[in-house]
Amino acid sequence: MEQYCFGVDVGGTGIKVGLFDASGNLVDKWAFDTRKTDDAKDIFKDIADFINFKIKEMKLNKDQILGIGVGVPGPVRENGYIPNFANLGKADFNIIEELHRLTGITVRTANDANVAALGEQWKGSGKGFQSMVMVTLGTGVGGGVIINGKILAGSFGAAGEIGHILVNPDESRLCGCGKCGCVEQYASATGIVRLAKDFLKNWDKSTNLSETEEISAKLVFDLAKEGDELALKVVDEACRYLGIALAQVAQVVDPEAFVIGGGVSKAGDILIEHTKKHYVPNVMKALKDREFLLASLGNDAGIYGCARLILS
C-alpha cells in the first residue's frame, strides 16, 4: 500500500499545500486563501477540512498518510505550540495538538523560514549539503539554519532570524522589529529602494533610476547589469550588509554553504557575486571558501521542507 505526506505553508494571504510520496517525489500541489479571522484556529480548521476532502477524493484512507507538516509564520515551539502569529488572528495553542484533533493525523510543525531551508536543503540547491544557511530576501530578510540535516530552531523556536542582525548601530530609523540598523533595512527589496532613494538625494551625475517615478528593487539590479553607476552603488551598499550579516552566521554555525532565496534572488548572479566580495573579508580565514547559491524550488521550498519534517 502506498504511503504520503501533505506539506502545507501557511502564509498571509495564502496556504500552499503539496502531497508527497514517502520517496519524497511531489504528486500535487494546491493553493487555497487564507482566511483571516480573529481566531487562527479557523485557519486549521480550513486546513483540515481540505486534506479530508483531498483524501477522500483521492480515494485514499489515512492509513496511508504518514503525516502532515506545516511551515507558520513566527516562532514555533517544537512540541507544537504558537504563541502568536502575526496578522492572522489570535494564536495561543497548540498546532500540533489542533490539526491532529481535526484530521487524526500525525502532525509536525516549524517556522516557515525554517521548513523553506530544509526543503532547499532536501530537495534544492543544497542537497548534498548537511549544514546549510538560507536566507530569504523578499519584503524583509528571513533565514534558516540547517545543521547536520535538521532545523536549528533555538529554544523557543526563534532561531534563525538573520534579518534582524545588527549590522549598522549608526542607524536612527526603526526596523519593524522595534529596533535600529538591522540587515533587513538595507537588503530586503524595500531597504533597496529606501537606499536607491536615499543616494538619489546627493546623486548629481546621470543615472536612469532618476528618470522613472517607480523604482523597485528589481529595477535597481537590472539597471546595475547594464552598468548604471548609481544603480550599481546601491546593490554593491546592500551586499556589502549582507555579506556583513552572513559573515556573522558563519563564524556561529559554521555551514557548508548559503543559499540565497525570495524575490530579490531573481537578479541572479550578480546577487551573488556582490554578496561574497564583501563576506570574504568579513569573516575569520578559516570560513571564507563557502559555497554561495540562488535557491532552485522557489515558492514550493516550504511544501518540500514541511514534507521533510515528515520524512525525515
Given for the second form:
Protein chains: 2
Amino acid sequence: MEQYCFGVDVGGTGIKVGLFDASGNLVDKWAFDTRKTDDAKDIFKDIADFINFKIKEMKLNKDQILGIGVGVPGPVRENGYIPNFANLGKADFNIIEELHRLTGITVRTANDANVAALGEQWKGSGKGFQSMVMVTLGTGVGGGVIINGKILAGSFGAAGEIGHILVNPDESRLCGCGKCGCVEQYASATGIVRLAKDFLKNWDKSTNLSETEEISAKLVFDLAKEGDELALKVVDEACRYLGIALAQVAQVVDPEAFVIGGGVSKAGDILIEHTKKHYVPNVMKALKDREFLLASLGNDAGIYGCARLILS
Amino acid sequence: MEQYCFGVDVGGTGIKVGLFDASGNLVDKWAFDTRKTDDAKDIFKDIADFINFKIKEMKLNKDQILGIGVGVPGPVRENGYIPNFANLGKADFNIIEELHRLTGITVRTANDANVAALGEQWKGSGKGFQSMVMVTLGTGVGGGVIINGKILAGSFGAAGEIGHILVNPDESRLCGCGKCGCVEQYASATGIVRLAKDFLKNWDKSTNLSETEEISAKLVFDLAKEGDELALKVVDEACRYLGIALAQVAQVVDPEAFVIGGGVSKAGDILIEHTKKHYVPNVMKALKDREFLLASLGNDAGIYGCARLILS
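Having seen the form predicted on its own, the form predicted in complex with another copy of the chain:
What follows is the entire complex, opening with the chain shown before.
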C-alpha cells in the first residue's frame, strides 16, 4: 500500500498544498485562498477540511498518510505553539494539536521561511549541501538556516531572521520590525524600489528609470541588465547590503552555501554576481569561498520543505 | 575500574590540561607553556608526552581513559584537520590522527572558543539552557554557539566568529581580521582601551582616566563603577557595540541565553546591564527577552568543554 504525506504552506493570501509519495516525489498540488478571519483557528479548519476531502476524493486510507507538514508565517515552536500569527488573525494555540484533532493525522510544523530553506536543501539548489542558508527576497526578506540537513529553528522559533540583520546604523526610516537599518529595507522588492527613488533624486545623467512612473524591482534589474547606469547603481547598492548581511550570517553559522530565492531572485545571475562581490570583502578569510546559488523550486519550495518535515 | 578523560585547552602561551572522571568532575588540572616552534606538530608531541607521563605517574591503565578532548585556537574541522594554526606555527595536518598516533587514545577536537562555550553550557552559567551563545571578551572577542547541547561548528569549523560581526560600517581602522568595524575593535580589552583614548581627546570635563598613564579595560570599568563620567561613557559605548553584535547573532540562531566571559567579564554586573540595555532595542521583538549571564568557570571553561567532547 503506497504511502503519502501532505505539505501545506500557509501564506497571507493563499495556502498551497502538495501531496508527496514516500520518496518525496510531488504527486499533485493545489492552492486555495487564505480565509480572512480574526481567529487563525478558522484557517486550520479550512486546511483540515481540504485534506479530509482530498483523502476521500482520492480514495486514500488515512493509514496511508504518514503526516502533514505545515509551514506558517511567523515564529512557531517545534511543539506547535504559535504565540501570534503575523497578520493572519489572533493565535495563541497549538497548531499541531489543532490540526491533529481535526484530521487524526500526525502533524509537524515550522516557520514558512525555514521550510522553504529545507525544501531547497532537500530537492532544490541546495541539494548536496548539508548546511545552507536560504534568503528569500520578496515584499520582505526572509531567511532559513539548515544545519546538518535540519532546520535551525531557535529556542523560540525565531532563528533565521536574516531580513532584520543590521546593515546601516545611519538609517533613520523605520523597518516593519520597529528597528532601523535592516537589510530588508534595501534588498526586498520594496527596498529596491525605495533605493531607486532615493537615487533618482540626485541623478542628473540619463536613465530610463525616470521615464517610467511605476518603478518595480523587476524594472530596476531589467534596466540594469540593459546597461542603465543608475539601475546598475541601485542593483549594486541593494546587493551590497545583502552581501554584508550574509557575511554576518556566515560568521555565525558557517554554511556551505547560500541560496537566494523569492520574487526578486528571478533577476538571475546579476543578483548572485553583485551579492557575492560584496560578500567577499565583508567576511572573514576562512568564509570567503562559499557557494552562492539561485533557488530552483520557486513557489513550491515551501511545500517540499513541509513534506521533508514528515519524510526525514 | 574508574574511568577518566583528559581535557586539553591549547592556547597561544599556555596549555591547560584537566583530568575528569566519567561523571564530569574535575579530578586534577595542570598547565605548561606552549612551545615556541615553527611546526605545530611539536606542540602535540608535548601534549602527548605530558598525558603519557601523567597516566604512568598516576598508575592508570590506558583502558581507563575514555578519550582526550582538545580545544585549539583557530578553525578546526570535526574530522580533526587544521589548515592553519593561528600564530602557533604552520599546521596542515590532522590533530586527531596525530594525537591518537602518539597516545593510542581516542581524540576529539573543536575550536577553543567553542569548547569554552560548551564548558559553560555543561557545568557553568549556561547550565540548564539547551541553546546558548558565549562571547569571550579578552585581547580579542571570541564566540561559541551551542544548539541542543552541542557545538555549532559550521561547515568548515568557522562558525561562532562573533568578534567579527560588523557593528560600525564607518570605521576606517583595520581589525586584525582585515576588515573594519568589527565588534572586537570596541568590546575587547584592547578595544575598550582604544575607545577610552579616543574619548579622552575630546573630553574637557574632569575624569580620573586622564590622570593615569596606563589605561586598561579593568581601570575603565573600575572608574565607571566609581561614577567617573567619561569611564561610564566608554563602558556604555563598548557595551552598545556588543549589544548590537549579540542582537545580530540572536536573529540568526535564537539562543535561550548569552553568557559573557573572558578577562573583561570580571567587571561583573555593570557589563551585563549595559550590554542588555543596548541589545533590547536592537533586536526583533520575539528575541528581546533573553537571559544575559556572566561566565562562571573562568579559565577552566575550555578544559570542561574539552571533557564534554568526550563525555557527551
